Amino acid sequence: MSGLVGAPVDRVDGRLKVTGAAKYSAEIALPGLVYGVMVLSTTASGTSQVDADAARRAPGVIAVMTPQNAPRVDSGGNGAGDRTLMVLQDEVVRYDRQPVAVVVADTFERATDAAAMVRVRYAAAPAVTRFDAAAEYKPASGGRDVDKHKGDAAAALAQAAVKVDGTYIVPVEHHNPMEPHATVAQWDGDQLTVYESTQGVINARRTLAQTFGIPTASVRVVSKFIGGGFGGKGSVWPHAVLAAMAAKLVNRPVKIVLSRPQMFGSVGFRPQTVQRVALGAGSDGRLSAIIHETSAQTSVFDEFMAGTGAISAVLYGTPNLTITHRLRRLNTSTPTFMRAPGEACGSFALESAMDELAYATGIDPVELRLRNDTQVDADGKPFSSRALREALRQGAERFGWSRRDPRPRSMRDGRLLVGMGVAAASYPTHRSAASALVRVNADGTALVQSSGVDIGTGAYTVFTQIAAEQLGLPVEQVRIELGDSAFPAAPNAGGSQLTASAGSAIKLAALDARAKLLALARGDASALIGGAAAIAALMRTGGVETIEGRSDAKPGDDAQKYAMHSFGAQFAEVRVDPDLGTVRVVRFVNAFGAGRILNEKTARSQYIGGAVWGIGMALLEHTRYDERSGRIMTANLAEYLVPVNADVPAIEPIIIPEDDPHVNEIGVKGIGEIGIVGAAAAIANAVYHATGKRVRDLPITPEKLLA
């Protein structure tokens, strides 16, 4: 039916989600399952010895795993899979909360009950557990993170009228979606079936089957419903893979389900990134130089690195760039994406020094960006679309941009210093190859299927209404299977491609399957009109039970004639308390341009959570370790601050209409990660606004403030 892209349609699984019917892999249920529960290391470096007598004799007690009797698997490393893993196969202990055994017991209860019963002991070794102790090093990562230089951005800088360099310091943190990580394994022989928390079920049977050493045909992921990931469930972690080694081990299906604590432990965080950005600019404000240099941390037996100074090749125009990256190895567990992983760093950092150059050179920042909009990327490629500038500019009129006083300490609310601040916005466009099945029913009813996971963000519903209105059909009579690896083949629900990469493949098979309807119509598109009942008659005048659709869709020739991005800005108003430091943020208005939007209901959400998001970056988030130990001390929802409802102002999301038909079929630039870009950006600046205090390590806390 026409007209249902785009419209604000409601959830097509919330009434599963309300009424407790969807079920999440925590609460997968076998005959025979029993329970995993992991004893985790409270060391950083060194070896342990496992002692699980008492355990072992437990009431309950099935096996305990240790590095004595776990099954040999490939661990990565050499080839395996997208991260190395620490899964029981040596005794050396190279991060805290390391898994170090596996107890495995009839209940949930006795296993946790028993793995309280192992004793380790550790030959502690010395950890590297201080950022600025680990030596620094160019990683071997490629693509988007490789180093980039275009003139001489050294030699303009120290010629430019005006100048800024600063640093600035993102510390840890731990994504901590609502649902925990988990997993249930089983084994039918050398066939392995697994109900996993993932963000791509295809990239989870990939990396399973090369551990274990076995076809990806013998592999099975499932993976229906997801209680938030934000790119903490892109990779196979170590608990995915102990439970499978468990279930092979007793030969029975085993569930191990984190707890929050533990979801500190081997499940990634985004990593400390130290940023040097240096603007060199005329006095007239435009960018004549831009070095941004990243050093971050990583593990000691694995390598991560997010483009953090990829956005400084895209936002704003320049002839002299330099961006460099570089690692740091530390005794932790592996780093990963946390959502918009280089990006959401990397916007903080540049959009914090754009504000201090606009100090610098009496610009207002908003107009200081404009000035230096560009219609290229730092390699000459012309953007398919850009909304950067009626992006700021919708976002000010609708803020109220205008009634700033540009001077800091100038606004007040009574006895709270006012602020208010700006950041720009961007995010790649990625798509990758997927395939789709649309099966037209002769009741005029369809189903559609695709190995995409809906990681809470509202697939199910867009593509839905991809389907429902290629055919002709009501959104009540399309039904979306998702997240089995058994289905066509789709890239993870990660970096804000899934709905570009599986929609584009939904929307071509369903377009195949109306081609046939209308062949079976003798091409009279007249008969199709009427939606289900229509195609139903239709199908029983034809004695046709289904028919089928079917697509493999893959990114085309424009994305390498042209550069790919989402284009935002974000606002943010704050009120501060001069005596105790205290940060409000009390109004927060976001513009994007991310092409066609499909649900302007769910989009409007994933704007509102990126923004929520941003809050949590600025003002609360910061996972801390005992430098002495390496051992992390915020492992609880207690001690590691996230917002809550009294942190969070009424949110105002706006929409810049975009039409881009180069990105992919159904125009779509993917906005689940652009919604964060920026924002700690906008309200650092407010801060500062409001304080005269600049803050360039967050998060910003009283302390920093009140120094």
Contents of the next structure:
Amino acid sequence: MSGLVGAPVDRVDGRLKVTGAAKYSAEIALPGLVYGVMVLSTTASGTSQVDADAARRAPGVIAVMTPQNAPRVDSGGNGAGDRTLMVLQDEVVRYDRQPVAVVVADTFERATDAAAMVRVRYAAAPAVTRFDAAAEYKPASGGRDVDKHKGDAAAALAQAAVKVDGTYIVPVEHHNPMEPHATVAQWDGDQLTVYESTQGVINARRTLAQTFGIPTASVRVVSKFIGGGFGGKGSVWPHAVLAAMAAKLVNRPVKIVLSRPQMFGSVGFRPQTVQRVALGAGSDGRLSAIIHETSAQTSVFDEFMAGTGAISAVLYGTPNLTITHRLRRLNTSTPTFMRAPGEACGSFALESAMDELAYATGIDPVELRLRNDTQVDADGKPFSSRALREALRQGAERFGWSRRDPRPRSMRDGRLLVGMGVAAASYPTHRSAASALVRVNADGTALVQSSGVDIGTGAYTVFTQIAAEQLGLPVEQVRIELGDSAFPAAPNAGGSQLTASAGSAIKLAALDARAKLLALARGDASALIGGAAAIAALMRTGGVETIEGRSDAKPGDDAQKYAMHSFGAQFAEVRVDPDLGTVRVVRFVNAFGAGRILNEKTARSQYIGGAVWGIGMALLEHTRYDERSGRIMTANLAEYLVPVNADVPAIEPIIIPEDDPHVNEIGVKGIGEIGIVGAAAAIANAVYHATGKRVRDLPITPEKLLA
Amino acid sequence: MNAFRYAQARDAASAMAALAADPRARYIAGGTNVVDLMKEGVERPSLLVDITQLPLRGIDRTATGVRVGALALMSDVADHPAIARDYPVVAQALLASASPQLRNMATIGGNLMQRTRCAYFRDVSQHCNKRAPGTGCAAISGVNRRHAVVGGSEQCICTHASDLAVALLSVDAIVHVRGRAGERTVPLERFHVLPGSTPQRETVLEHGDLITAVELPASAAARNSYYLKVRDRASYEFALVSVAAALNVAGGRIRAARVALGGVAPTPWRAHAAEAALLGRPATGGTFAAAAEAATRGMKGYGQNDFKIVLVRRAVNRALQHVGAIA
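Starting from the form predicted on its own, produce the coordinates for the form predicted together with its partner chain.
Complete assembly follows, chain above in first position.
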């Protein structure tokens, strides 16, 4: 079955999903299961005093968990997990929608009703709710990613023939996966089993074990199907720990499913960033300086820093570069990873600035980017492969860039203004250690096991393809099991690294199994041709019941020698109503070189999804807070807008073939995140082309174009 | 959501009797609004009286126009040929509302009764005079991008969420109501009431009153009508600003004009000043621009919603150009 990898194979879990047979965490039914509903704070700072008498007397209520009776746990920070979890260990409220109690009842409805009966009084304390009001500081975490200096960017900027210097703002955004966070927790003595909507069961297992002070081996985390994660499910959040605490308290399995309003504030979000990008260039457009300064928010109790400026060390060559990151502490929950955590925002600033430079120099925006292409990153490392040039060229061709009249407001469609914009994209290729098991059964079929989670991207399918190809089996003869911490370890499905990590491990495990089959056939490879029937015959002859292929795959030396990134180009066409200020994206072409593509169909879906996210980021998404209380006032899908079908035009992804022998055993770079990088900038640049208005603070809503 | 009782009414009299017996009882039809509000804890009815079995679904032509039953579905009204032909503004407003799934559930009467989307009203932890009289209006100096620029008071600056009601206002619709004293009619313009010092009161209906129908009088202006809805995204969003315009032009002069606005006031808002600037004048760009300017008279922003005043002027102008056939 060579040639399986790369083929547009249908999702192997597609039938389960469309028939409803795929069970998500919220659908797990266990004997004796009871239902937890969180009571969340309604203010961002103070101390809570909970009166739960009425709730305790309500029908069906089993317990109300408050700081008074909650089991003591290690709520983290240093020890447990990647963040401090506010899980009823004290009465201090540090952010809006922090859990202050959990009501457990025999039905979800009764728990919900009783939760509304919990009275909470707050002794208010001053809250920092405005970005501008928070002091800026240099983060202690983040290591060498915090600041980067090369040459003297300030001096070079001062001397540059052409310069642009702007401030770019991306507001707080929320992930809003279709599937809300959900946890089902069950104790059996000191053994904890958690069915959790998470992007990584191994990470979740470690955090839960540390939180409860029990050995890792005592915790099992299962996450079979995820209705979208986008980074928001990359960490353990308070509700998951609270479900396990409540299960301990009532000695029964407990389920907690977040409501849509609870998805705002009680879990993570993309922090607001305010970025200054200054570019200096010669009149030929060649960059002499890039200054990229980021100020972002974190919580009052933890640090979260995304490498917002990192993209400025990768996309273009410049002799002088300054990248800095600073944080501000606000009374919110701690921000988290959200699809291309640094690059999504960083590219909006850098690629808007590049568009401004194109106008300042009079050079075509595609040509300007080509002129500043580089073969080494800011540290002088060569790229393992780099498709920026090809992506810009093919994208421009497909998009019809040559039809663009560069003058702002020069193109019209009836009374509407037409705009075309471009932006470049890059995203780093990550990889972590991973293991896998490939077992060949007596009937010649195979079973693949990895703890990696398919968060909807198609991991079930591409992993099946990888194993099937190595074993010479059709995909139907390979069964795959993912998302269970009992299986061989894999990293989070985050940072676009799961396929590179677990996929490589699965290939190596399949090769190991194949080597054992070959040994059984005394080196006669022809004995393996003929699918499961041939393998079954071989095993029968050899008197073998099962064969197990195992692997421990990890990054090699090439990661030190090369800079490894995906590259791409985004092209957007918009129509702007000059009277009403409304913007609609009417066409979108994106092109990416991201190593080997394992499945063209699922890959295209990732690129299309990235563009859809770019439309939301550019035009719609904006979490608004009441600055008096720190309360989120857009905690539903009518106030927090994401694109609907009518907002999404034809999106045409172009896959640039790329053969990179350095990245990993399967040659993949990861495709989950690069699709959003630069997408918002391409749209903002198109809006500028249409209107002559440069909007530097997202989203681009009508009021910003009416003036 | 609180525990509640549920009863299905067989006829209007028993439905009304059920409400008369319980001040915390509420009617439910499509439920697309009241169930939402119950989930948020904003509405906590003791009893839901399901009126969907009452014979109020008809869409019938009458000697003077069309009578739409209160329980007619939004989708059915939008698709009705007489509505599309004689009241295009109504069909357009319906199709610009919500989503197909919601329009297949929601009723015309329920649409008129829908409550504001104000985030402070819908969040029971926040101060809101409409939900909890006397607690204050948090929106006035809070998150108010979607709030009113006219018709509000120091007690409340919410906006009415309905597209349909704005369109109905522009065709002089009349609401038929059955109450304790029998049937009565209320012109739509007097059906919703401004917040003043009692923002908890939103319509002229008394507890237990039942909307039975909405009557749409035929007119030349209604036949030449248009709904323009401005919003951030292309579909499935409440209006930032909307305009329902109906114009009868004969001999180059405007013989009848209606301009109604959505997204700007606590009720569907009739722009009388704009209409006065149109009536009897030539149907020209200059007339429409002057009427658009007049439509903004007396409007006042609260910060985030300041842009709506400019948007009203531009949108009214655009809508009038459309019905004035000079676009």
